[in-house]
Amino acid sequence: MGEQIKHFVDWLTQPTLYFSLSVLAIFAILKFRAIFSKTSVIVAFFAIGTAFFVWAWDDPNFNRIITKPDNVPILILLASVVYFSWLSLHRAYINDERTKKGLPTLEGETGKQKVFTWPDLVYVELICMVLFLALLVVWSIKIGAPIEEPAAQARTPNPSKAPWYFLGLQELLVYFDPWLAGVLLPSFIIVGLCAIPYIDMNPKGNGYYTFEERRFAVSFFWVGFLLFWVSFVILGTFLRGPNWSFFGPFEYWDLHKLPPMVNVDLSTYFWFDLMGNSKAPADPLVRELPGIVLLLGYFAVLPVILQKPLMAKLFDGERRHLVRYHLMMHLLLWFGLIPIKMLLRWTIDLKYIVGIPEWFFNI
């Protein structure tokens, strides 16, 4: 039973199957947040987690990923990050409700009550400080630092993985052309942070937890945040392994397992499996044509399909926020090619949809 158990879990993080329950689970808690923002499930969460890590500590492909010492924190910041969550989904459903009744939010009637920054404010400070000292006192004695032996060029780790916080990064490298991966994806990151006050139009939900009135927003930041960071370091942590190949939480990292690579660019499917043809044209544009018309179509026909509603529903339909509204479609889209295209590798192997490395233009 135990082994068919294990067996089960390693099937469930299979790629494919990783990301796309993620994207189920992320839209099933938010469309029915009624039942999942009950104090009920959190506590089910976390007694089924922790049992489950205790029943697998004995494992020892299991117990090597989880106590290495670069991976400990990452799993108290898992913890943390899935209990704020919840307490941010738990305190926008009460104001909601609160709101349909119309008694004022729980910010609005608690931010009524002043306090002193001294002693109250200074006292909780110096207390969590005392007991978060004593805590990294005990961790550093417990846990040893992640140090290794100098680097030398002719014996390197594998894996080779960045720091948790750029494992987003290396994870893209896998599907995207160093220069989308590495600059334009980052920058259009950056660049969509900064534009958020502009784009936004709507006022509401400022200083208090809510859903109801801001729904775009609160499902935008979950999606982003919680599946394409967070799942990300996921991802990178605990089922990469040696060769960056896949590996269940209680599969043994082989380092002889160097799965095909098979990739091949959308123009081989076009010309050589569809069109039936010997080999491509040669002049790179009409060989990379119909990843070219895909893109065309992707990120210049979409938004005008989808103008009509959206403006209407987040820009009250005014043409005066087209420019608003395009930027916004366009971050969107790019932000929406990753999955699309992680998909794609993982299902039928599309390396790229456009492939020019004549020119260094892959995507």
The other form holds:
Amino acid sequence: MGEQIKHFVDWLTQPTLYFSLSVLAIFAILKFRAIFSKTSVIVAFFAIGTAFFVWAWDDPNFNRIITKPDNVPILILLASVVYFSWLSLHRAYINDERTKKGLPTLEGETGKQKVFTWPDLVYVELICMVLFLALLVVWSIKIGAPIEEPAAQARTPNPSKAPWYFLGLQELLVYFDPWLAGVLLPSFIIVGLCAIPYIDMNPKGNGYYTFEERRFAVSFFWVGFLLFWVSFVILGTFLRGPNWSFFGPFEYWDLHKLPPMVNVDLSTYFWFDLMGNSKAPADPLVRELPGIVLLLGYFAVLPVILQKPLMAKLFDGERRHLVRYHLMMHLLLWFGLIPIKMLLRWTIDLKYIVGIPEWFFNI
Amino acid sequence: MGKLTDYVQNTQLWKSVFRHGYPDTPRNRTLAVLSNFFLHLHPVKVRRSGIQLSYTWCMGGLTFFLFLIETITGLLLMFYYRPTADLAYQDIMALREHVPIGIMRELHRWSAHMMVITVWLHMYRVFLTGSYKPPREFNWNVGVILLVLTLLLSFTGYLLPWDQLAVWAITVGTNMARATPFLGHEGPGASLISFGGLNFIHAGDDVRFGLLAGRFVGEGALLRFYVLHCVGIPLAAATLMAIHFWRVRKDGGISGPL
Ligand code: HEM
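Let's compare: the form predicted on its own is above, so bring in the form predicted in complex with its partner chain.
What follows is the entire complex, opening with the chain shown before.
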């Protein structure tokens, strides 16, 4: 029985399933928020989670990956992100129900009262600081900071992992070349975050938790932050082993587990399988034409086609918001490229949509 | 006992420091905040909703607190640590063996990890309460830069123990810079920047080289990361935090429904 559960968990956490199930979970939680925002749900989650940990603790592989000193923060990340997502949903649900009944939001009710900074705020801050410091001291006494062998340029450890907070980007390296995964996409994340206040023109939901007044914004951030950032960090920390191969939490890190590399470029599919040629055109621009046309359609034509309906929905059709619209679309389309590429990799082993290695230009 | 406190509080010494009586009246509570350099970051009165833990999660405050812990423990670590390829690793080992109450490195490392987590959660909360909306757009942007700086602080510090974990994590991270469009020698467009068949962008002068002061993570990189970690980025972050806090007040305090 125990072994079967372990195999099941290993199977369940493989990237394709892990990702698809996470998508489903996020949308199910948002859709059925009336149920998922209940206090009993979060209590049950932590109870089951703890029970699972206690049960799995003795497994040598599980234990090894969980108890690495630098992995402890990732467990804290997991627990706190789940808890705070629940808390925000809990409050959003209450607020939305109150708004429907014509009552002020929770924040609206207490926001009118003003209290003295001393003592009300100062004490909260003090208690937070003391508790947090106590936690850090206990943690520091219990768990020593890791130190490995001295640096050696000649010996590459396997796996070589970036610091944990960048593992989401390292995970993208499975699907994209470094100029996208390591340079362009992170830059777009920063630009995109900066642009949020200038794109989101919805005046509602300022200063209180809500879901119904900001459906798209909240769902988008859940997907972006929880799925593509936090869950990728967790995947990269616990489930990626030597050669960045996938390993289930109960799986032994076998150095020889190599992923089959049979990925194929779109141009190969086009010229050989579709056109039946025996040779692709020599000029890289001609060879990659199918991919280039697709990407141009995606990045240049799609926003124009969607302009009318989306402008009407988001910006009341006012043309002065055109710059916002195109900025938003551009950022969203880059973001969308990630799941698209992932799906194409999983379904048809696609390597590059446009692959011009001569110029290091691979998408 | 009561008499003693009365006496102490009436000395010139005490009064020169604290300019008000015990903060249990509105007047003294106001003065407690206004006449204290640190507390006057706060307004005298705040919205009740703004200070509820279930609203702010206290994450911005905790991030700042962790930054302070990092400053103090980091300063202590600097007494023992020399950023050269020969000594760095040795000094870290010695820290564990020779320094009494040796948890400074632990405190520094775990607090750094926690700071990354709290800053993410802070951003998450600010987003979910829509607190980036007018008039707080600018402060959200200051926040985004603080987020990047927090990650960079952590990243530069990761190299300093000079062990296998450190060097290879930074190698993996900085390898990305090779692929910067136009500016990295394996980036798209880099070969366009050439003159008469001579490439201007190559492994010996691209952005990665500039970052590492070499073709690989070596002594030059260690010194660069050390200076950025201990001086450059903390100064930038502290300045931006000052602006960030000032802006919270100028934008009307912690957000709440209008
Ligand atoms: C080193 C990093 C940071 C520190 C020390 C910090 C600190 C703080 C503090 C103490 C507050 C007061 C309210 C609270 O605690 O929630 C605050 C508010 C705020 N922060 Fe940050 N923050 C940091 C990073 C960020 C980031 C990454 C963002 C967003 C991307 C951000 C955006 C904001 C905004 C918009 C407010 C006003 C929120 C409101 O009025 O409800 N900050 N920050």
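Bear in mind the structure is a predicted one, so any value in this text is a computation, not a measurement. Numbering follows the first chain given and starts at 1. Superpose the two forms; the largest set of C-alphas matching within 1.5 Å is the rigid core.
- After superposition on the rigid core, the Cα atom of Arg33 is displaced by less than 2 Å between the two forms.
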